[in-house]
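To begin, one chain is listed below as structure tokens, in the form predicted alone.
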Amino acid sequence: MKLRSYVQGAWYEAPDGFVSVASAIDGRSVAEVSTRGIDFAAVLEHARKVGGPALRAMTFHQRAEAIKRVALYLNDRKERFYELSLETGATRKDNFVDIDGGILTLFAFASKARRELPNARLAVEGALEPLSKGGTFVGRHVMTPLHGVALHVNAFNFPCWGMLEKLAPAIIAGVPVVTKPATPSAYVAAAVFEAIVESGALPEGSIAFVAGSLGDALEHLGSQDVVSFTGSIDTSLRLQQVPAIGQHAVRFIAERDSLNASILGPDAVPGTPEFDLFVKEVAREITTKAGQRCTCIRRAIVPRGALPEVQRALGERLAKVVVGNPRADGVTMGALVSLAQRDDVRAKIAELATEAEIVYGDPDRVEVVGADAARGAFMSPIVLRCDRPLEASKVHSVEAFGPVTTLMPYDSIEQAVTIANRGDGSLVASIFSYDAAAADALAVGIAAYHGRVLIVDRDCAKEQAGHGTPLAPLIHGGPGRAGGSEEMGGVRGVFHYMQRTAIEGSPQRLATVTGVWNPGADERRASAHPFERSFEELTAGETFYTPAREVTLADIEHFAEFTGDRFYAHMDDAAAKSSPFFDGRVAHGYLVLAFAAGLFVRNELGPVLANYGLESLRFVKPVYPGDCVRVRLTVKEKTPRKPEYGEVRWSVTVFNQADEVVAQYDLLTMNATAEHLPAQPEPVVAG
């Protein structure tokens, strides 16, 4: 089949210029690409001029609902994606990683961004910064989307996946996506791309997908632009030289060569639940997807006196793998994705030959079930070991991207960790140890060359994600090798696609630039009390005063009784005199809370619908019997959750009678929406 493009709102065939795509099972055509025709400063102008435009004009709910419409379309025509990926030399088990790992990616994408970002159109980061004296110059930082297009370039071994999870946090953010797929494996993402056009959930302009090559598309990218980039370390390098890079300072986002490390810790000794966790997580790894994953354990660092036993138990796992046609009965571990890749981990198993020995498998011999194994990319498991790692240097830096992994030993604590940090950072390492001191040493040695360090022990063993997630990028992304591991994961994989500025001026200012008001910024005292009007009603800045009530003796020592909280504070005036802060008895600061909660809740059913919680809490001043408090109530932020409610965000400020602010804290509540009101009880009639 030929497969299209997607570019500047329609499909697009080649006339000609293919290029075929062979099956990883037994070499025939299953597909063939071309861009050619393809005008690449059209295509990124599109989506910067149509594409953009429409995503920023929608808040960041509104475009995590178009991605969570996303998945449910793509999780009900996901069979067909199963079917294509077989192709490619991978299990039905190995894809489940890809295709349904990929789908739930984008539920929980949008699921966080609904959660954790405003239902507007930038973010505010971080608290109000005063910069003058008098409170009339403040200063914020704010998330606002890039006004250019982010280029995808996605590697082979995760087709749906590696595409989605880019996606989401692109298009959540207001950035239009062109994503260009690895040739290998391009008819699976151009499948699952069809889909996501399919349900029209996305903006016109706002995604963009290319079968093929990318022309000259790097050489049209300016500086609002990102290139988030998957692949080998040479790609990357060849892409991040081409001139229009570095001339407009392109974002440029690479995950590449990642000699991922696990270490078996000094108290996992053979027969030892660890050991065992460590011996199947390091088999796991190299027969998933036969080796072809970014998180893959590249190298496994063993207490010296273990090394044997490790070798030994490895072996005899990876004796039971069977390789073959991912179609026949009993296949646990499927095909590379190409006769081109199988030659490549070849070349590179030769090299690490150099430095370290091949203790199990054949790089030029398999047994396969149910295909030919000359005509198919199949390969053996291949455990190599290093016994001097500390005196090379290829064990890590060359990666095969295969079904192999080296066996290291050490003879220290700190040796290991000298080892893992050899490979100059990683996506992710793993530490397999019941011993809290060895762990948190190796944990806080190695953290710093990670994006994630991975703790498995008999207590979690059952309910840890593993060395490679599906859900990885929303714990971790970044570089790998070469350059450390930059933290990327959740909302932060959002902001990546975002610019943050620092706007600053009056609090009346800032508040109307971001929808949230601030201390100094207007108040606007509500003609009724605010937790009479529905969600819709209520406007930032609306605020409402309350009376004052005195606080007496008599009320401290019954909170003290009705509690049993009797700190010396509350209850003894002398000892309260000693302490430098107080300078007598003092009111809890519960019970402050409480009396404040009594000045403004309303008693009746109405609009308010649950208090889930107070946030920023602080006791600013002591507060005296025979003092008066009162309070400050202000609609600070509202963030709709569903449509019968929303969260209300209120800023509460406690006051003493000498107006001087005795606590602070925001107060969230869930109001109905102005069609949800509850309902009000039927009067009982006296009978």
Ligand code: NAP
Second form
Amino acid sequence: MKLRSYVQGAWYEAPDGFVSVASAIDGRSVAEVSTRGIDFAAVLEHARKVGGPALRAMTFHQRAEAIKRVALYLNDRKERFYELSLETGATRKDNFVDIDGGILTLFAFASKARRELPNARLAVEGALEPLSKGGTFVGRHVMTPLHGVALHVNAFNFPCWGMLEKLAPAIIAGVPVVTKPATPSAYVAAAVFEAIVESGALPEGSIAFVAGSLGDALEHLGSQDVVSFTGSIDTSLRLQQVPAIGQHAVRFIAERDSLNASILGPDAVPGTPEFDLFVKEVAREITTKAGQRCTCIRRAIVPRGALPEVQRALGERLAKVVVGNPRADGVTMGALVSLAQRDDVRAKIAELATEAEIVYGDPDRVEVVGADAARGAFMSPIVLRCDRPLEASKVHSVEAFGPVTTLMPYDSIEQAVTIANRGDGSLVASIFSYDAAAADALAVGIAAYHGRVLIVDRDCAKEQAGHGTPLAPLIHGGPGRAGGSEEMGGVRGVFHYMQRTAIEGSPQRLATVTGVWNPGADERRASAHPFERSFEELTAGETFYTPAREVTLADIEHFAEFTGDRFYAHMDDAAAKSSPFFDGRVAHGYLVLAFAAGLFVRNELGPVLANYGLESLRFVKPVYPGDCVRVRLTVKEKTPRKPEYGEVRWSVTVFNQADEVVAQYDLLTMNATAEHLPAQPEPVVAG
Ligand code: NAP
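Output the structure of the form predicted together with the ligand; the preceding block shows the form predicted alone.
Entire complex below, previous chain first.
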């Protein structure tokens, strides 16, 4: 099977120069790749000139919808991906993380973007900053998509998930993607990519696929481009040295070797649930995907006294592992991706063995089910033990990217922290402990070095996500050796492909640039009350002022009796005066809110379907008996949710009779769209 690239909006088959990709199971050639003849400068330029503008013309929600359509399309075709993936040596269970996990990640990014980002082409970040005394000059941060291209260089171990977890945030950000899978599993990525193109969900030029070498692509990168690399440290260092990367300050994020640690707490002695959970997790991590996972537990750090028991229990579990052809019955661990990868792992084990002793498995011998051990890239799980981890260096820096872990003892919590942090940072670390003091000290001690710290105990055992969760990119992508201190979780992953810019100007100019009304910007008075207008009819800046109403002492007492809130500041004049904030009895903040609602709500059935909550509420000044309050209600921002309704964010300001602000908040309502206004009920006819 000759894999094609997809460049400049068309499929491309190279004339020659093919490299063969072998099956991990039997060494037979399953695919060939070549990119000979591709003009990479033109590929990048097409993405920038055609894909970029097409994506930037869409809103975050439209791009998220497109990603969701891709996810639905892939979901209907995943059996083909599963079948192909078996050739990579992975079992069906392993491939669940890659294939279903990848599709799930698309769905999750799409829904997160629709919930957390506006239906707009730019996003505001943080609050409006006053920059002048008179309030005529203000500032705000906005995020806009980079005008370049996202070049994704992926590792072999998750050909589907690895491609999709990067594609989703870049596309949602509005940046076109050129994706390059690792050669050993490129045929799986190619099948998934082909389906993405077939789905027709993404605009022309927004995606490209390179099956084989990247040629001179990196030399043509510019200041608006982003490289997102996953793979080994050696490759990432090579790529970062390409002159164009430094010259144009190309954003370069590298997720690479990660010497993840798992720590067994001092309390988790044999017989406790945490001990069993720990042993199970270490065994699971090194055998899932034959240990070819970036989150795999490479260092199992245990109390010195518990070491023999851990070693024994782990050995017992690993003895049940059945290595072989993933298509054969009963096989629980498949092969490494290639013979070359197995050679690499063996060489790394030999390095580790200069500081540690192999206590389980033989790197050169394994019993194999359903395949010829001599032709496939099979290997036994391997456990090493390093008795002096504080004096060792390789066990903390050499990543054997296979079914390999090293046990290391500690004598105190401080020592466990030091050993874990010797890994120089990693994607994820875990702590297995039910002792609050130990778990707290370990978590705080190692947090600065890790993207994710997982604390597992009996209370969360059933639902905990484990070291390797496909949804990790929604939580965090990880710092440390993973390539810098970039935070990548969730919407931050989208923002990684965007520029954060402070926009400064008058309140009105900022309102028009951002599409979000802010105090000081123009207020438009509509003829009808805004609560009588459909979602579409409302526009940012539309403002309504209510009449005023007096807040009496009787109101305060009535409210106190009715709700039971008889806090002294509302009931006892002398006690209230003793507070540094009050000159006497004051109205309840909640009473002010309730009166505000009473002043602006419409009683009749209308477009407002529900009050969805309040945000950023501040009671700025006390309201005293006899004060008069009135409300300014302004449409701040609108976000479509469903065809039937959308969310309206209102800026609500409550003033007193001296026009001083006494309360300020955002009110969220769900408002019906014009086509779905609630029907007036039939009048009830008596009789
Ligand atoms: P790799 O050999 O470093 O390759 C990674 C990617 O770089 C592949 O797509 C490879 O393409 C490409 N590449 C290699 N040389 C290149 C060059 N000169 N120019 C452009 N691209 C080049 O890593 P791998 O063997 O695929 O993956 C295993 C490694 O990935 C392990 O070390 C593991 O720790 C790491 N990993 C890390 C994470 C993480 O998030 N921290 C996740 C997964 C994997 P070819 O295959 O075509 O050479």
